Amino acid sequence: MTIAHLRTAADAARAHAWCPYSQYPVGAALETDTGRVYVGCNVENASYPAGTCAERVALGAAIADGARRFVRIVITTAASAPTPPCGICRQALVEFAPALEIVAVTPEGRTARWSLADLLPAPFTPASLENA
């Protein structure tokens, strides 16, 4: 799957974002190791902690469909600078894809790339529970 295709999918999801409080729509397109793509948008709530980020919406859709291995996520926002996933999303994603490639794209096409390992260098993983 190309970055352009994933960006288009993320932008389409972003168009459906529910963000009346932040006015910060986000779209995400999560690609599996088989090339399947799952999308998500942020869904805010008047009770702020009940809101969900686009990355976790895409992850939830994928998990509900049986997908478990992911290679890339493309995130789009209306911001002028490419925006990486928040800490909670990083933690949710590392459970399934510690080597995930993360690509953030602005409306103008500015792009930034990270590995999830770079953004979350010391993750809490299932192996962490073995040390309890």
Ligand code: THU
The other form holds:
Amino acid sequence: MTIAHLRTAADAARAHAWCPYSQYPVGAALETDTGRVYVGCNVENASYPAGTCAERVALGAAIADGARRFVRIVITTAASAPTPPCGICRQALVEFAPALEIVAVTPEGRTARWSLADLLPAPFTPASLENA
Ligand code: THU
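Output the structure of the form predicted together with this ligand; the preceding block shows the form predicted on its own.
To see the whole picture, the full complex is given below, headed by that same chain.
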């Protein structure tokens, strides 16, 4: 799967974002180790804390479909600079893909790449629960 393909998928999801409060649409395309792609957009709510980020919507769709192993996520916004995932999304993603490649792309094509391992050092993981 190319980044261009994933960017197109993320942008298609971003077009459906429900973000009347922030006016900040986000799209995400999560790729599995078998090349399947699950998309998400942010879904806000009049009760603000009930809103959900695009990355976790994509992750939930993937998990609900039985996918478990992920290699890459592409995130698109309308911002002028590429935007990394928020801390809660980093934590949600590390549960399944500690070495996930994260790619953020702007409408102009500005691109940034990170490893989740770099964005979330010393993560709390399922293994952490075994140390109690
Ligand atoms: N948002 C995401 O969808 N992903 C992120 O990683 C950061 C923020 C959404 C949440 C909210 O709907 C809007 O962007 C503004 O914070």
